[in-house]
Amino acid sequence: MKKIVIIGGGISGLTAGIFAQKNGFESIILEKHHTMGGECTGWDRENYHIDGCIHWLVGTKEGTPIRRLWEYVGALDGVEIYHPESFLAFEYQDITVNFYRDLERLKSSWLEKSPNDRNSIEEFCSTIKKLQSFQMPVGKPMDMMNVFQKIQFMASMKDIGPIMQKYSKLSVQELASKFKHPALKGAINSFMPDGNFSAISILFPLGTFTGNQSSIPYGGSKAMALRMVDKYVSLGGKVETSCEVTDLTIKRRQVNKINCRNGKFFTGDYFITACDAKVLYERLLKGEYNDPKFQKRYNNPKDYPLASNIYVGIGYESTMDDIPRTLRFPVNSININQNDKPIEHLQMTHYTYEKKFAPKGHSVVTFAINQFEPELTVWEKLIKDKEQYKQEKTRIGEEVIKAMETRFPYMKGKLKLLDVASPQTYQRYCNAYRGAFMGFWPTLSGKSLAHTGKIKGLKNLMLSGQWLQPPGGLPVALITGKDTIMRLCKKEKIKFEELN
């Protein structure tokens, strides 16, 4: 029996794990942090639960591929989902710019705003419409199929590529001025920051929501994780949690050891790194094997952008039912970092709905305030001076506070800070380089990358996670993490086991 030792104990490494040993093969997982789950996480403050990832997850939708493929994984099979009624609501002024999950309902609501927008929001919504048809591919990777399989694939595809087409050509603020009212075009400029990001990462969702191919399991992120742990550990796989790896031996073009910050060390026939990809060509191969691919993004962060998140954890001392679950209200300029372009709206997220994240009558708040470049370098800087990054973090949640009580007044003495993360607080606990939450964001000027995960000079190491296929996040992780253990089952020439 060939054993294969995974790198990385999140999504991606935790459905290498299941499928290896549903394949035959012996593996372990080893974990940097305490708790398995990679970025796919939440953790305690109070008597609250921040959940600290799932918005929300595309493959919820019973009967498609996808959910098959979570459900095969432990992560959602019998697990109830919660649907909320609208993907965001925006406010400008006195307005409310609802993104329903109802279509319909959706461009009734925009005409009734601005009847002047009906070809604009016809055009958006029929996209929309088109869009829900798509479902992300789990059969064979590219890479492994036949000619036929390829045609029937592209034929699958016939109906998305003239979108893609046309609106990864065309930036945010671009599709943002095809309309005339204020709020409308504001909602969609909010999405993103300025800048030449594609809008088709805002249609996609939006497409994903609307067909309700995407929703939010209940118990949150780190539940989704432990469950897929407990699927792993019950086919016989081996965890070691606080094993960060170190370094690899290699010989002949081969990795034949890998060592471990805790004096551990361990040998197998394969090795899967399901980790951070800059983690993997600059730390472990200490840049010897560097691919090109990813040296051509990682060094033009303009066209390859890289995000992250201020997370600001809030315990409020009532219910929030008659609140969108997702808001994005304006507030008077939040500066963070001594940024030249201070923050005019806030996102923030209720969980209500989760009766256990908060004590009983109480609401836990999250607002993620995404971080590009420059302010990802200006924390960077700031965590070497541990007392003045420890100040900035609460000065931000302090702000946060008091844009929620200008909002909402009645809140005002039952607002209580639980928790600030930071992009700092991501690489320092997931090793995620920049603290990035996905892989390289859409642009106009930007290529998408597609990639194998194998490391060209050596035989038996893998890359497997998010970054390998755009745009990356959680479904990602979980196509990757099982057609790497696809191809070294041909390598091994084994039988596949496809889904049930």
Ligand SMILES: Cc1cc2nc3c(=O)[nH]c(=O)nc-3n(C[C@H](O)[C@H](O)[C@H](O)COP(=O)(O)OP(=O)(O)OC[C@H]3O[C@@H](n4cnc5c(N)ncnc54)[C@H](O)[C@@H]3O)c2cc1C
Second form
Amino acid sequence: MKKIVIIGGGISGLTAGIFAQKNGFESIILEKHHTMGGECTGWDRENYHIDGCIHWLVGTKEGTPIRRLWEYVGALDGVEIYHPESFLAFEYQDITVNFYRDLERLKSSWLEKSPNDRNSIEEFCSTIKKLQSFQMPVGKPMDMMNVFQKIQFMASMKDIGPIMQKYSKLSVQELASKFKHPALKGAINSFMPDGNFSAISILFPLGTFTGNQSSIPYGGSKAMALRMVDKYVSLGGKVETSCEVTDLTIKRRQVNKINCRNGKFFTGDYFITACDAKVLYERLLKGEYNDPKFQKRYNNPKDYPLASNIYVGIGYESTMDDIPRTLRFPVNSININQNDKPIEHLQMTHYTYEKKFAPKGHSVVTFAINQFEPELTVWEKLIKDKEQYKQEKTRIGEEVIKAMETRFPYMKGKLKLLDVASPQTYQRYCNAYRGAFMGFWPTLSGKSLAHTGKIKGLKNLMLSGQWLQPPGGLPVALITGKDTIMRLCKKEKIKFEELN
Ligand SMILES: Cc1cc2nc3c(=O)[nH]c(=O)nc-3n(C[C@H](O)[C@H](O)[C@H](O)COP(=O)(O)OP(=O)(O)OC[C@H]3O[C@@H](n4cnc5c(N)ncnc54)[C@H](O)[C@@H]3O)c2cc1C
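Next, report the structure of the form predicted together with the ligand; the form predicted on its own has already been given.
Entire complex below, previous chain first.
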């Protein structure tokens, strides 16, 4: 039996492990952190649970191929799904713009606000409608398809292709500028900071959301990752946590041993790095097997931006049933890290539908404040002075509480700061390059990356995970984990066990 050593116990590593076990390999997952799941996680603070990941999960619609894949790896076994009615509600003065799941409702509510925007609203909604049928391809990866399968795949994309072409050349701001009403314009603009971020990065999520393809599994992110761990272990897979891989021994174009910070070492026939691509190329391979596709992206952050987060968790001594699950509301310019562009809106998500996330009668809320450049560099400098770093995180948390009290005066005195994570938190716990929570973000000037995970010059080492396909996220971690084992099965002439 051939042995696979998997570096990284996030969703991709777990998926690869499950498929490895199902296809007759022996496998082990080595995870740096003391807990599994990678960025798909959550943590407890003062009797509250802060869900650190899933705002929506593509693949919750029953009967779809990606849902079957999630079920196969045990992520959604017997789990109820929560379907929020709105993707988000955006407040502008006394107007609320809702991105409803029901597209007809979205359209009529927007037309009611701005009849003069009829053409733009209809075009926006008809584009989203076309994207509702988009199914993430979960069959064979492109490089394993024969000509016939490639033609079939291209045919299945015939409605999506023209939309991709049109909107990947349009920025979020250009899309917003099609609307006359400042509330509608503001709602769309609020998704991304200025720059050349492509409009597809908001149209696809709205397509899957309104097409009922993406919702939220009850129990949250950490519970989902732990179900996958259970599945993996039940298939005979082994897990080592607090086991960071620090270097590889390579002989005759083969990795034959890996060493860990805790002094352990592991041998195997194949090695899968289901961790950050930068960790693989720079730390483990010491820059000796660099891939031009990645180098180009690392060297051009303007064309290939990365996003991280400040993630604030707050406890509230009451319920929030009357507030939309995700609300973006205006604030009085919060300054982060002396940035010259203070933030004008905060995005708040509450978890009232999760009875175990807060003590009875209380609620937990999270705020995700996206961080791009130059903020990422500022955090990298700030972490060098631990005291200042801590103070800045606390200050931001307090600013967020003040903003909540201004927006919801009745909450005054009932809010408690639970936790503030910064881009450096993701770097520290997950080895995430610059704290990134997804892959390279789609822009007008950048080309999308499609990578097989093969490492040129090495025969038995592969990369898997969110970095291989834009824009990353949980479905990409899942699919690439499966694809990696498909490729290994082909190499070993093993018939890959198809999903049933
Ligand atoms: C706040 C937040 C919200 C998000 N919301 C969503 C959402 O709503 N929907 C969605 O689809 N996605 C979301 N994401 C993104 C999603 O979490 C990631 O895309 C996905 O979890 C990546 O999985 P992965 O397995 O590719 O990588 P990771 O989760 O990064 O896993 C890699 C693992 O490798 C480990 N590792 C790294 N280096 C080593 C080493 N040297 N040795 C051993 N182990 C190592 C890390 O500790 C980590 O556990 C969100 C992420 C964040 C942070």
